[in-house]
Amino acid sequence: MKPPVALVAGATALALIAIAPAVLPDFYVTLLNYIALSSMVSLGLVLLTGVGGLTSFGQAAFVGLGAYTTAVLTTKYGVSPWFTLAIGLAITTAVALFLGFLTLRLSGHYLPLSTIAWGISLYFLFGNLEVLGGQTGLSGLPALELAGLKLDSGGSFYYLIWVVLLLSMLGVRNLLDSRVGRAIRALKRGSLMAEAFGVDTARVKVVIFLIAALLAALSGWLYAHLLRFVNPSPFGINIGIEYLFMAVIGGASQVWGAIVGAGLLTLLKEWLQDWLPKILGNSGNFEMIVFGVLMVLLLQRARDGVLPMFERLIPAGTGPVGPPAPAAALLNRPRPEAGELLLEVRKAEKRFGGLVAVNELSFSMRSGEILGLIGPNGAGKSTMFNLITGVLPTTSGEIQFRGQRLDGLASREIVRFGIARTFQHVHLIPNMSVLDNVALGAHLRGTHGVLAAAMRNNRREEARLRFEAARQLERVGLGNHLHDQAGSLPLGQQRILEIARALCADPVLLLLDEPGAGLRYMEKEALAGLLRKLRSEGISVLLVEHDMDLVMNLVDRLVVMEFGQKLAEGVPSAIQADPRVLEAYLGGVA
């Protein structure tokens, strides 16, 4: 949805659960407060699930953890329950951070599985501490005081429940909104781009585990006080396993998808409870097979969420159409003097295995150089590409950037020297807009963390982002389409949006991986003329390309690789006569 049909649902459904607990019985009340507490959750598993592409089964056991601190502390020990909140949030960090270093590292379908291990462990930790009260739990845990009055009933409870998710909801909305968040969504598509610009994956990967787990622990927090009794039974995989559904059925990548889906769920398992029997005549757990069933229909009809396919049939709103506004321009680096040695490449070597992609290759660029890289295919162009940027380790020599050692740097590091790249194949964030895909190059640029982003204190700095951001689609020509999905370019558009995204870094170097595929003949003339227009602003270039007329009519020098060696080097005159040349890509001429 888009404003203003967003604002005037946003402001409905505000207005709807502020007037619940007067208008609804108290059973609906109570059933809203076990809604609010599993959009909670499944706010949490928006973020790393839906948006950073991690998978957890194992979230009820956070819950769980939130919930027994507190029931430990204020039964046994008779601590404040305000108290507790933050021992629970501290434990919650503490074991979430043990936990994500752990099972963060892995991928493909070990980390579900990991959390689902984990996750059976601490839901029987629960059931057999004798401290924890075993199977039968904890009693008698005492009722919630808020500026003097008792929160000891459903009715009393709701605001605080309700106030906590929505003011957690837009926390993670407005960190979505920023640097930080722009990182977060780029995790979905691996890290091999977001490490480009200087993103930490593995540690954002922490971050969002973690804030999965503290709005987990709050949840559980909550629901110890709301019901003043904790056992095991609701922190088992199960559980967890139904938290991730909330979030997918809302709507995995959408904030108010987490209140939609648990909405969804809870309603739907109340009703299947009370009707089926009523149906079928008996008792039983029917509800559980009528409601998986139900659940792989929707599924299919709705793969992206409720939320959305809602979306697409509400008619858009008026968006945002224009250019950021503008703000300060961001710092720029010191260009090198021209003519100064920039990238220094000594004996080069890469193997797999048995196979040697790169043989010993050397060779030199000076500031204010375009220097084309050239080869026929296989000839390890792209992966002489990966060694200077850090993708890939070299199995020897050396790479030096303005005297600086590269080989050994993470691709995060390196392009803190000012070198940026674009890829052979595209590597965009498609259900992202082309502003913020762009945005995303100008990461390193920016200071603010997690917590200034969530509380808003973020907004001069993100500005300035997005006004460079506008800047450089501007200057590669794509300033109309600021706003447009990056998915739904044209791939030749897509590639000049590459090229944007890594000026926006601050490039001293730039590196570009066959910028002119899939573009036209006018548009590569509009390449060729921006790529001369960058030169004389003091960027160099190294380029991969297989276009020979824009390459010849383009760079200073060229390089010739074939099987990983390096087979030619000079000026394009002489490399065109070369008859080495010729054979390697002719077979030789008469």
Given for the second form:
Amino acid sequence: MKPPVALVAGATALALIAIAPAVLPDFYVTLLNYIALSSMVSLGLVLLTGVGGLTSFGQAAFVGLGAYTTAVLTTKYGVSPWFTLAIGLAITTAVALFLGFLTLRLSGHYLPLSTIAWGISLYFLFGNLEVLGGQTGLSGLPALELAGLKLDSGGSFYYLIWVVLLLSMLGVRNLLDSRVGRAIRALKRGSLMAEAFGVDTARVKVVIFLIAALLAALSGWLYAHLLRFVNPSPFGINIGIEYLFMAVIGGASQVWGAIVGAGLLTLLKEWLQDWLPKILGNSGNFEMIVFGVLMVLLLQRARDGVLPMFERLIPAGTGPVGPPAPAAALLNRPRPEAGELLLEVRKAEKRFGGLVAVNELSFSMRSGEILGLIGPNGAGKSTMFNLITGVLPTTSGEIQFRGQRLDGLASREIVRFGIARTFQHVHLIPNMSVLDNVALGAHLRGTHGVLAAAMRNNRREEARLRFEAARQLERVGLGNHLHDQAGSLPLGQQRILEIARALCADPVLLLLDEPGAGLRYMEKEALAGLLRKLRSEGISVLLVEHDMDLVMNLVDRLVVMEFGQKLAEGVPSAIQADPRVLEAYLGGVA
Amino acid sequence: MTVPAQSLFVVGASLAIIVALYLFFGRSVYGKALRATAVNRVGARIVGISATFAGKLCFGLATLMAAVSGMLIAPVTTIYYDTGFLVGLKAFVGAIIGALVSYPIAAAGALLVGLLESFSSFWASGFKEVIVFTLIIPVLLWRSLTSQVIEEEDE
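Could you please show the structure of the form predicted together with the partner chain, as a counterpart to the form predicted alone just displayed?
Okay, now the whole complex, with that chain kicking things off.
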């Protein structure tokens, strides 16, 4: 449900865009064309950098790919412009996949640096290849024809550009509000959590890189047929940096930031170019100096761009309220018979260099059991969790789940067996709603991909996923916080949210790493009740917990670890009486 | 063959800076503090290293070196207002070859960039920038196949 103010603002903006060519002088129509073309590129960067956290300075090179493909094919071979669009996008796809494969795995500084490198490479290639016309470029591109209409003026081209831009924006916005979108939004927080729920983060990165590259190439194709002339200069690295500026200025985490940033930057540049030489009485590229200063100020004062400032002026809408509409329940995987051998750990070992974090640990777990894994800090409990869920590879030993080997598998494969986990340090996406965070847990229970999401073909599945997420949140007692931002919850509730997210993956085995930390007494009681209920439904629980009252009253059996080794195993009453355990915890009983 | 004095001066200054950096980061307390900050910011702060100061010091050092290299190169080449841009970017290529951690390998990488540029400007002058910046792709491929991806806890 959209607040009416935003609706009115949106409709007004659309109407203004529609009548602009009729009322504005040609100069401004041209400017608006450029703004829309830049917006398309920075829209890709919003997705890639603002949401996905992958910085690229090289987008201008993809614009060039789109522009040069059509320029060469139409002027030298007489190919129809609409056909060259398909070819340009295909070439861009191939180049982006190749570059993405090479560079997207890189962390830290390497990725942005490498985008600069191939950005420059492609730019100089454009300028030096004989067939591309060198520095002079290629001219005489044919005008586009659409339904018998010749688009040979800025005014007639205007509508094509803006329709393409608005459709792209709608597509990206729809994509972000979907199953894949949640995975994209999880990227910025590291891959650990997303992988634990079955997201192939490397693939998602390639996907958003590809989308950003295709948007850039599309913009390049439009640009070439608007000007009907191409040369290398608009595809250089400085322009690539400028596109990134636009995304950052507008507010890189929101789709509309692209248009705001591109608009502000283009208009500002135009005005500064007009006015600065008059004020300073000297001609030159002074606007770049002013830009540099403004950019530093912006990064210091308003890191989220200018869009949040505009939003403050518009009265806040109420946003969605109430639970999502009921939808058909998702299918559950068959639960194993009670008492079936579920998890078997045989002499699992993990070494970090000389440190043996888990030392030949063996234990097994049967279906319908709550098994507690306890031990002093640093005993290796969380490491054991990471071995079972594939976050860390085992050094030696074997881990089996219902007869199948888990060791050696990646965590996104292990979750497919029905093993879901929570984390000792919570891993949430703080600026996403509680409901969306939890729906991420059901990632593997949906199938729709990028295209379906962009075209809103995924609504039925999406409703089912969201309904499931709401159901699990209701179950853990967070039903009143569905639409709150996850980061606004207190830590204890964030841990409960993680349980709901794990339940969304339809687990057979639930691994909980200190779920009780940060909870008050009543909340712990509720947690114990929930876990007992899950057990009665056939979900087994492996629990790491320090609160002994909670553990002793809840678990069926305990495994006690110390210095990576198993110290004792048995029912709670036996463990409580075990002298070795007492010694480990209390340092010897006098 | 005569070697211009300025070239000797450039090589000598580079070697001196490498040795100085090596000593600074290997032997001095400030150098070690900077390395500690790079490895673990929180840990460094807990033992009393100011991360802001470390950042300023590093930035200052890097700027100083860039300025020195500008002074050294000015007498042997033509300087334009944007000369520094491409030189700086080529420096990145060299530094990436050294994985952004090793001075001697970075220096060797920079040497490789320089040689490649000289040779390609002789054989295919128009493509020298293309060749230099494409050099980075096999290097990155090798880096991405050999480097281990370490997931950082964001606490």
